[in-house]
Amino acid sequence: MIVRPEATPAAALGPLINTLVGPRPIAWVSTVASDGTPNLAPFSYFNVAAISPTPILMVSQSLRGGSEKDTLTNVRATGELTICVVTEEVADVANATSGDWPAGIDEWDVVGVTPVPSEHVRPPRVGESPAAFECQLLEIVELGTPEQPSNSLILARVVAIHVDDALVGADGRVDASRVHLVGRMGGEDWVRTRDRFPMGRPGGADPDDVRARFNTR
C-alpha cells in the first residue's frame, strides 16, 4: 500500500499515521488565561526538541472545530506553561480533562486534582502527577497557512523541573522503573511502558563486526 497525503482525507490519514508514530508521550498541560481563568488538557504530539544549553519542550496543538483550543491561546497570551507527565495512575483523569467544553469550564474542578503552586510561571502543577516541567514560550511555529490552518508547535522552554523524590533512587537519579508512564497509540488506544529493554548503540563499533552480525545478504 502506498499512500500519498495530497491525495488523502485527513479523516483517513490522521488515524493511518497515528497508528505508524508511536507510542507517543502525554503532555499534561496546565495554562491560564490573561484573566486569570486556569485551563489543563492532554496532548500526544508532545516530545523533547533539545536539552541544551536550555532544555526544549515541544506541544503541537491542533485546531477544534476551526478554532484555537484554550491551551494554544493562553499560551499566546502569557507565554507560559506548565507541562506535567501522565502515569498509569493518572492517566483516566488526564485523559477526562480531554472534554470538549467551552471555554470557562474549569477543568481542575471537574475531575478534581490539586493545583500545586509553580514557582517561576502561573499555570500550577497538578499535585497527582509525579513530575512537571514549569515552561516559558520560545516560540510558536505555524504549520498551516492562512488559507489552510492546521497545527501550532509550541516550543517551551524549560525553567524548573520537579520530580517526585519516591521516583529517585538511591544514586540521586530518577530510578525509570517507578515512573509509570503511558502513551497514545492509534484511535483510542493507549499503552503502558513497563516492558523494556536495553540496547546499547553501535557508537565505534567495527563496521565489520555489525555487518557479520546482521548482513545477511
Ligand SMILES: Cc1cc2nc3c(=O)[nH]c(=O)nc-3n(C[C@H](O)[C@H](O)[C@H](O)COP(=O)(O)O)c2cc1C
Given for the second form:
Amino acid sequence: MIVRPEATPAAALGPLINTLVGPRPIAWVSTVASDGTPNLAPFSYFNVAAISPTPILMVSQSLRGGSEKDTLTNVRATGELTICVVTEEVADVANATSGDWPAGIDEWDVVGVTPVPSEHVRPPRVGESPAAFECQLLEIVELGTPEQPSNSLILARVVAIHVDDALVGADGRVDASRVHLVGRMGGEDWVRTRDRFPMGRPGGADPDDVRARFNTR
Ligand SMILES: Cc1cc2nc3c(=O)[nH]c(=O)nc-3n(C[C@H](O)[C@H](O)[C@H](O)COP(=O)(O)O)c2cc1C
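For comparison with the form predicted alone, provide the form predicted together with the ligand.
What follows is the entire complex, opening with the chain shown before.
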C-alpha cells in the first residue's frame, strides 16, 4: 500500500508512523513552572541532535486539545529541563506520569518518585532513574502551520550528565549491559533493549569487497 499524508487523517497517520519508527527512546522530562511548581512527563519523540562541541538533545511535544502542555510552557518560561533515562526498572512509573492532568497536579507527588537537586538547573532529576541530563534551552522550533500548529521541537543543550556509579564498569566507562533501557513501539507496546548485537561500519572498506558480499544483482 502507499499512504499519502495529505489524504490521511491524523488518527490513522499517528499509529502508522509510530509503528514504523521505533523503538523510540524515552525521555523522562522534569521541568518547573515559573512559580516553582514541578512537572514530570515521558516523551518518545526524543533523540540526540548533536554531540560536539556541545551535546544537544531534542524532544517534541504536541498540543493537547489545541493547548500547550505543561512541559513546553515551563521550558518556555524558565529555559531549563532535566531529562532522565527510562529503564525497565522505572518504565511503569515513568508511564504513570503521563496522565492528562491540570498544571497544578504535581506528578512527583502522585507517583512518589524522589526529586534529587540538579547542579546547574532548577528542575530536579528523578532519583530512581540511573542517569540524567541537565539541560538548558537552546531553541524551540515550531512545527505545523500558523493555522494548524502541531508540535514544538525543544532543542536542549546538555550542561551536565549524571550516571549512577552502579552502571560504570571497571574501565570507567558506562557498561551498556547494565543500562536496561526501554523504548516505545506503536500503540501501547514498549520494548526492552537487552537483545544486542555488535556490527562494525564498513568505514574505508573496498566497495568491491562490499559488493561481493551483498550484491547479488
Ligand atoms: C511512553 C510515552 C511517550 C510519550 N511521548 C510523547 C511525546 O513524544 N510527545 C508528546 O507530546 N507527548 C508524549 N506523551 C504524552 C505525554 O507524556 C502526556 O501528554 C503528558 O501528560 C504531558 O505532560 P505535561 O502536560 O506535564 O507536559 C507520551 C506518553 C507516554 C506514556
